[in-house]
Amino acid sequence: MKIIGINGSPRVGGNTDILLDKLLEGAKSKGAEVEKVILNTLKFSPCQECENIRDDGTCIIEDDMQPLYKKIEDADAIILASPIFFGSLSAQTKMMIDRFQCAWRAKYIFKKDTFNKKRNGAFISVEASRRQDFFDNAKAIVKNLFAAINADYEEELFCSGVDGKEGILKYPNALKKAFEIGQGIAVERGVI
């Protein structure tokens, strides 16, 4: 069972991380393999819409996404952690995200499926405000990433009102319900 976290927040040791490393935790004490991916120590550039792009669901740009495709393929679960920017997404999660065109076009143009095994996928989001239209708004986006990638959205958890690079600290029930997340994706993919 392998289970890859990729953390979309630029601040390494921040709530997003935090939570996702309970969630990890969680994950391993039932005896899955995890591995964290920080995107913000990829170098990647955005979808450059190539008009040259293949129809195998491969994307042509050499960069740091080459080996996270792979991870992802390879995975049995996908949790994609990331803090709400301007109302959805951080910048480093939405240009990965969109670094999945080449997934989507070939799966649902080409009916070629690149990631043709089923995963779990789960969200984690965390934000300063109370606004659950913000939630929403990046909840939609990560859904379409995991219908591209045939990751079921099993998961999520949102934390508003989350504020201060530890904030998360002071929400026990939070990390608590990190950690059972990341326990129930480990047992419900069969690892025990």
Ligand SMILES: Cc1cc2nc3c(=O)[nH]c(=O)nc-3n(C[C@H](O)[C@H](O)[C@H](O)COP(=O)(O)O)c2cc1C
Contents of the next structure:
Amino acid sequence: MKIIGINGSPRVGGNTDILLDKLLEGAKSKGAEVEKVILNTLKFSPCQECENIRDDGTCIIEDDMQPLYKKIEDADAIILASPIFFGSLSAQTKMMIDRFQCAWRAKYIFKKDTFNKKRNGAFISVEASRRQDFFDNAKAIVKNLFAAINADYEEELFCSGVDGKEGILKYPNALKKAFEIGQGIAVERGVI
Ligand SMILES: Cc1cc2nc3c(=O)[nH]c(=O)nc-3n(C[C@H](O)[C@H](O)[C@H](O)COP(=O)(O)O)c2cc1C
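Structure of the form predicted in complex with the ligand (previous: the form predicted alone):
Let's see the whole complex now, leading with the same chain.
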């Protein structure tokens, strides 16, 4: 059972990072193998809309997205975590998602699944304000990605009113919930 957690916040040790760590801690406590990727530390280009995917449906750009594609393909569950920036996902997160256009084209145009394995998916997000519509915007994009990579949108955790770097620590219920979601995902996929 492998779980990959992807953090789209540039702030290491910030709210998204703390919540994601809690979730992964919960999954680990139930025996899952977990890995966290911080998008801001990767060197990758935005999608170039080349419409020139390889025969196997993969992206032709050779950069840090290549090992990430492989990690996601191998994972039984993907946890995507992003703060709300200007009413939607962070740029880092959106840039990664756009790079799945190869999978989208393969699946919907060439009828060839590149991410065959069924996997679980969860989305966690934080924002300073209290705008459900911002989470809704972000969620719609994440659902679109999850559909392209055969990830079921199983769980979500949205935390409003969180601004300062470790502001989320004032919300023990959110941290508890993140831990429980991690446990639940690990158990659901048959770790214990
Ligand atoms: C560039 C930028 C844009 C932001 N836009 C929004 C926004 O539209 N709505 C909102 O509620 N908070 C917004 N915020 C606040 C962050 O969502 C909030 O501080 C969050 O806790 C940051 O999470 P992090 O510590 O994981 O990076 C923005 C912050 C930044 C840096």
